[in-house]
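Consider the single chain below, provided in structure tokens and representing the form predicted on its own.
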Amino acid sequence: MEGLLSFQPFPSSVIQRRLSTVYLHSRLSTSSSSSCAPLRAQQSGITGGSESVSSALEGKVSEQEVGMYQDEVVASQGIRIRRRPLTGPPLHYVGPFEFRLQNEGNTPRNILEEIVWHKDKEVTQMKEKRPLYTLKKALENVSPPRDFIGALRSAHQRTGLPGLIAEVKKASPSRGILREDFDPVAIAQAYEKGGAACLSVLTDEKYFKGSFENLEAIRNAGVECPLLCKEFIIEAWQIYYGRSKGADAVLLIASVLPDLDIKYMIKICKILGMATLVEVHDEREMDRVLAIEGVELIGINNRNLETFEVDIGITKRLLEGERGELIRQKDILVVGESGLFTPEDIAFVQEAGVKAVLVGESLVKQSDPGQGISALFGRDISS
């Protein structure tokens, strides 16, 4: 099993042996720390100040205890996707043959805990490909990145309007085929030369038919805008996948990774010089957000990814009130995310308060996507 934390560099045993302490103590300290310390503790090693209660307690745990410490951390900071089944399929026998029965267990609630299931799978494979170390190995010959928080700050200044991140995206599982005559590299440079500050590269091939050969292809083809990595990121493994492929910010999204995995991926990302677009789509994530360290770009994603629901009133609700004044205070750049189409909903998410808006489906269905863009905005913005 792999350890709690995607990005811990141990052995699973390791890993759960330190669980074992961490969990164990856990139940017997009368403290009132906050969930999250467990975590923390994780990572540094360190158990809390109690040595010689740790080193009773050392020992390993079963797979049901170290997967509820894992429930429970998840749980607590509201966080309904699971990250991998609970159960394998049961096997059952009839005479010959075999079949699996489907339980809670080993079934997804939605569609984003289907993907994120399928991700694990994909990136242990992955890893075993292109093992970290020739990852690392390879960003010696990749051009520096860019700078994309820096380049939607200057397109919000130029224009008045809010910044363009345009999503090259082929398919979507609620929509399905957005467009057939997919050329990344064509719609790409169409969405520089209608005045996108910045692009988005869909990664994902099973449910969103992307690629992150895509994503090299743009790069190598000489757009100048800094792109974005549009992946579901579970590992810090993908961040440095993504960099290798030329990526210049990723994503990471609040309803799937704990605030440590976060507040330990951006720091990842500010020492490979990238961005971050943490994305929330309620109070809840927005507020776990806020609190972590380092944030400096959120995204509100008008779309419930477990449901694909649309409500661009999501936007305004998460930036009134303390929160609004909270997000100014800090000087975070706020993205509005789904469901934007004409440049009435442009203008009802910047009144909200946001400086840059991400938009795929109403662009990339255009003719002309260099085109799509002035209708969106209801003007040119290219110059």
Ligand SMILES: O=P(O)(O)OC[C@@H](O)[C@@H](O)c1c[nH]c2ccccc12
Contents of the next structure:
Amino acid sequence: MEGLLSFQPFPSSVIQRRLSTVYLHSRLSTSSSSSCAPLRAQQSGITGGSESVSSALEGKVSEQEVGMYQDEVVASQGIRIRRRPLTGPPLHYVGPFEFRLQNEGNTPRNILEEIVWHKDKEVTQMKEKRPLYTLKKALENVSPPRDFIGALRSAHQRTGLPGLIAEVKKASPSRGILREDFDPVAIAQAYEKGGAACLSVLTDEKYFKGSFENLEAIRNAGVECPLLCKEFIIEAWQIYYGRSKGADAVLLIASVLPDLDIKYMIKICKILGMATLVEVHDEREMDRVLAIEGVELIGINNRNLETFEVDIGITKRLLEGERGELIRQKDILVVGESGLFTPEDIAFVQEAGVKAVLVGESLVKQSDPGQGISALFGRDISS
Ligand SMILES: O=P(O)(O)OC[C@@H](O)[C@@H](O)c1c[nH]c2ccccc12
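Alternative state: the form predicted in complex with the ligand, after the form predicted on its own:
Now the full complex is given, and it begins with the chain already shown.
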């Protein structure tokens, strides 16, 4: 009896933090690190067609990464956003609860981290209600995905201006409510009429007042533009959910997702026939993403999601020199995102090298968002 009680295997936190061990042990664990998300997903049955995701990833984990602590992998990629709060008492915990120190791992450091932590809980609950096998069943009845990138390229060719992804967005943490009388379907139809190539639909409820119902309603209303599910994706389950609501593309944010997750999620999207818009905000993220095979569409967000600062010069900076050259060689389509309000802004990012733009605030605030498009581009781009 004594032997049994005193038997102490490795503390689970130690087991889970060792990346190589995570891969071996995640069958036993329900709470796990971000870097083992791929394995978790495979085990819950996320494989597609004849090509399994596990074989897609075989050999793709760099030798360097094997044996590294999961935190080290994330740090080595410059990712500051932590996937979830550290559990257990803070390191300096020495007494009763009231004396716990704030921000010792249990308080989000910025808004993006707060959103991601909330998303983690939300997705856990949503998955319980709609397990993957029911989603897969639902996919049989959804209309096939539309060509998101193709629509942007042909709009660019048709108008000589960047193809427009117009965003259906009611509110944001940085700008508050953008429009009180918010009718997502009417706005989407106005965008389509005004010449948008694609639409972006915010689905986050808590921080952006969006919803998956909006996405579904827009799809079911007969809007033909391909739809981007604008969500904070942290797990592959969300991609399947977005597809089941009619999404043709998803956003993957490089400051949130390690390379391995991005690779894996791109693979899932390809299997589902969806596009991925991989979003970056600085040189380091751009370089990481340029090294990932299969990336066809990169978004440069002019807004820093940690501080809300907006600077459209970021788009120019990230497309200069060798990076721009590599992007052209790889024929990657670049989207300039956020903070675009005038024809001069559009000309500035086009000059920098983008062939598409993603615009929310300046359009959604107009009484006629369709006419807002003509004002933004300085001319009618609807035909
Ligand atoms: O409203 P703006 O400044 O035109 O920005 C649109 C879009 O770029 C922005 O909503 C956005 C870009 N990346 C994101 C990631 C999450 C939430 C929102 C975003």
